[in-house]
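The data below hold one chain only, encoded as structure tokens and taken in the form predicted alone.
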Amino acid sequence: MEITRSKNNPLITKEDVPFRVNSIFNPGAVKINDTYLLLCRVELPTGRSSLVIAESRNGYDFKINDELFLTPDHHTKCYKYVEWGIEDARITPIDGKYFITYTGYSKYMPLIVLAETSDFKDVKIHGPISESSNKDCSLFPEKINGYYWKVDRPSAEHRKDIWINRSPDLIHWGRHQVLMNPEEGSWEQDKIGASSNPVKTDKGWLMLYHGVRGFGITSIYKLGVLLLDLNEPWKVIGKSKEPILSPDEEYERIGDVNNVVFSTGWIFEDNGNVKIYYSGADMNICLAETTVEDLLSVCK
């Protein structure tokens, strides 16, 4: 398959935003009418992170907002879950609403929060949809035999496997299954987990996922592509054997983590083309670009 790095990457670094912060990473994206939408993670001088909007006409030039969009602080009723910090938001179109699902760290451990808006202004915070110990969620963005789904990585012992599970109301979940277990002896043989919300194509829901191999001290993060069965999400049709985004640059190559492509966002457009926002390093915000045809045809 063909996938091709901006030349401008990265698009985003700390030296953008108009506030100071260690870092931005791993946004959640979206794109409303004309306007391209990220939700991105900002590490703040304190260590502890929080969630920003970034916007763009093109795609490509992005302009950060002054202030943060949600904190640790505006979640009141759930305070005592996110207080260490709020992370790794991936946004999901339902219903003329938009839905996000990211992580909060406390003492408690990580666990996923679900909040929702209409227009990236006023915020609705659900609180956590999950037990502790489990990030790395993504929802589908309509509902499949008369139910929501999300995935999921919940943590048990030495198991980091993608699982799926299903919702009358995006609220109380049931039904947990396992997706998919990491492939053992390969790029991904150490953990897995869902990077972006799935995409309904004609041949299946399309879903990024990263893949974790370690090696010694280190471990290497790169990103790769699943198929799900249209009507019954709960089964992987095809999956690509190779990952399609590596960090071979040196933008993710070195920085705060090194040797990690981490995605939680991507953005179809009309005529097939598909922006993958993705961070190198966790320092910065890149993008890669390729075709619905192309991340399909890896998919065996």
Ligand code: BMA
The other form holds:
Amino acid sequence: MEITRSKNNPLITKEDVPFRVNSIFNPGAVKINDTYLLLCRVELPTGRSSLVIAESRNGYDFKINDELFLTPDHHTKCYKYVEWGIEDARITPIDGKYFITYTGYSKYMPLIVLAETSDFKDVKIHGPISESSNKDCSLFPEKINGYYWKVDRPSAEHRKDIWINRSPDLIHWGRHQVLMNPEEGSWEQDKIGASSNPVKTDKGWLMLYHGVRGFGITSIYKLGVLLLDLNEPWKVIGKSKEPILSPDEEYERIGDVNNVVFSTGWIFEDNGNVKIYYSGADMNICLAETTVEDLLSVCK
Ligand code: BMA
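Having displayed the form predicted alone, please output the structure of the form predicted together with ligand BMA.
Expanding to the full complex; the earlier chain stays at the top.
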């Protein structure tokens, strides 16, 4: 398959942020009419993260807002679960609204928080929708079999698998089941987690995931793609045998966390192109482009 890094990578670095940050990375992504909107994680000088909006008319040149969109302080009813920061937002349009899932970080360790917005100005925080430890949550954009669905990644003892579960109202979740295990002896053997949210195609739900393998003192984060059954999304019907993106470039190799490509947002264009926004080494925002056809072709 073909996947092409933007020649302007990294598209966004901390120098582009109009206030002081350590880094900007792991954006959720959505296209609203003709505007590309990224909800980016910024690690502030305190070492704690918040979320800021960046917007673009062409998907390549972004302008970052002067003010943070969502911070731990906004979480008045659940502050103790986000006190150390909010991280890695994924955006899913459902029924004309945008639902945002992200990691709340605190002494209770990571858990999943849900918020919703209609306009990316006002936001309603629903609060935690998982226990700790859990992260990497992606929502499906529509009901399937009468339920909303999400994938997530609980950490149980040494296991780190992707799970799937369902809800009547996006708040109460149950019927948890394992969606996929890391494949032993491969690039994803240590842990896997959902990356960019599931998108419907005529062949099934396409979803990005990340896989991690430890080598010596480093862990290497790569991206793969999954195809889930349209009506029974707990069934994996296809999976890339190799990563579709691996840390190769210097801006992916060297940073706060070396050897990482990580994605929490992608945009499917009407013409079949797919823009994968991702971060290199937990430091920046990059773009790689491919097509739905290419992504489907590697899901075997
Ligand atoms: C994951 C998350 C991400 C991060 C990635 C690579 O576990 O913490 O925020 O980008 O590790 O360090």
